[in-house]
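Only one chain is shown below, in structure tokens, and it's the form predicted on its own.
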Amino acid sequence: MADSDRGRLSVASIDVLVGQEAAFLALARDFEAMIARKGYGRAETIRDEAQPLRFYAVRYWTDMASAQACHSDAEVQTLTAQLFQIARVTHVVNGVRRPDPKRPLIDTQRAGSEADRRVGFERRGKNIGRTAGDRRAHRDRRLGPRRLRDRPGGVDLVGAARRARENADAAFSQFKVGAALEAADGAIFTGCNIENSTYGLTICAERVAMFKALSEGHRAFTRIAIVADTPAPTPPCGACRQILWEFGGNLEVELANLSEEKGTYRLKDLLPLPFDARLL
């Protein structure tokens, strides 16, 4: 393949649910077909031979915003969303995003794991420094994402985010935040808190996360991890929830410290009664 195709090429390998390869072949070929009529570029689907539930989608891009278009489409994104109940997709290629050496390589670090459902809400508890070392298928995304949490192997969010805290700049407060938002396609985008001598410039570590991934393009999500080195919960402060909600919805908020899951919660619960564009 030339270079100039190479730069244009993703692939990810997607192993489908018992039962479920029927549904996920019909997908494949409503996605296929919807590139193309998109102008977006080519895609096909390929069985691993040794292993029958395991499949290959390959996508050959037009070019770099015809990609970028397409993870934005909403159309598209309802699909994906689709395909997340019913299998893992793990990205293998990924010719049209630009390198990031701190983009944490889950991808290949999955584990399912249940969360511990603790309440408490007092975040200004004491550091004690770092250890050594559904969107739905519509496109009311008021209604919030389908949960992926109880998928078999689901990616390890709260690992980016406690990787993410480590890149933190909190001078001033010495409290340190990371959070890992998931999109619907999979991809994830991290945050980490970032202070300024003005005090009103500082930034959560969500917000970054989001506005990472509003920049590069995405407009659906599933969920977010926010990690804090405390002994109780660190749930979004109030500027948080409503960004989160204003472009997420109602995400799935997973909450942990850094050596355990603290709880997960629905961001309606966090943040009753929200103001957005419906009311305008």
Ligand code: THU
Second form
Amino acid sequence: MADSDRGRLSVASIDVLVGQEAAFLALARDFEAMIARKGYGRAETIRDEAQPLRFYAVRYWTDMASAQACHSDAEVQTLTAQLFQIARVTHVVNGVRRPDPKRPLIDTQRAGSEADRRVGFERRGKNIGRTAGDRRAHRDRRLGPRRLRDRPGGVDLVGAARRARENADAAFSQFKVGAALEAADGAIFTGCNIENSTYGLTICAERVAMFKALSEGHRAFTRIAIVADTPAPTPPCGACRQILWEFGGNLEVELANLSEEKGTYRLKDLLPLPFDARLL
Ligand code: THU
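Can you now output the form predicted together with tetrahydrodeoxyuridine (THU)? The one shown was the form predicted on its own.
Let us now look at the entire complex, which starts with that chain.
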């Protein structure tokens, strides 16, 4: 085992839907047995004593290759898809990726925004108003587009969005857009805009990417890149901001054109005072 693989660990916080606890515990037991049997590592499910339907899934991987093999194992994916039907899963520590000093920061932010979306208006009110100082510090530490490209082995999300844009069907507007959405487990889902003769049934690149990811069982996301062939960046339209917020939380939004990266934003800043399920 390589030194860097020792102690590789993943932690996910899992919020089980009301009435699904028994089903969840059965799934957790199956998962624990399966990863031990297949030699991927050891899994443990810990109940949060303070929140009745919150659990933490801790996985101690044998090594990085085992973690990756586990994630591409069809039997594991079947269990994971069942889990996504009965719980919301937020990755807190992702031990599958190569070590990246910036990554835990994003996962932590993601975990924060995930909780933010669900725990009710009051709590969010406290989180929402970061001070100017915090925001500046935050931006400095953040994974900027140029640094992303330089990151060894890093995912070129903007590149994926540029490639996706080539499939856009923009026969009416001639305005082609590409998007690439990163899920918390590192999976990338791309989208492009698709227009049709009614005009009104047009769907934007961002929503295509998000709906593709959701339809494949993903429920936690970190970043989205959006690309158009314009000198000024193309930010997501209002409808897309709403969908991205409701399903992706406070995503990092990277805007670029065909040759340059134009800036990185947080969705919370693009959609202040959002309407969502907490207000229903
Ligand atoms: N469009 C997107 O796909 N994403 C955006 O962020 C802005 C607009 C598409 C919709 C339509 O096909 C074309 O661009 C012109 O509005």
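Note that the coordinates shown come from a computational prediction; the quantities given were computed from them, not determined experimentally. Rigid core: the largest C-alpha set superposing within 1.5 Å between the two forms. Residue numbers count along the first chain shown, from 1.
- Relative to the superposed rigid core, the position of the CA of N193 differs between these two forms by less than 2 Å.
- For V76, a C-alpha deviation of 2 angstroms or more is recorded between these two forms after rigid-core alignment.
- L270: CA moves less than 2 Å between these two forms after rigid-core fitting.
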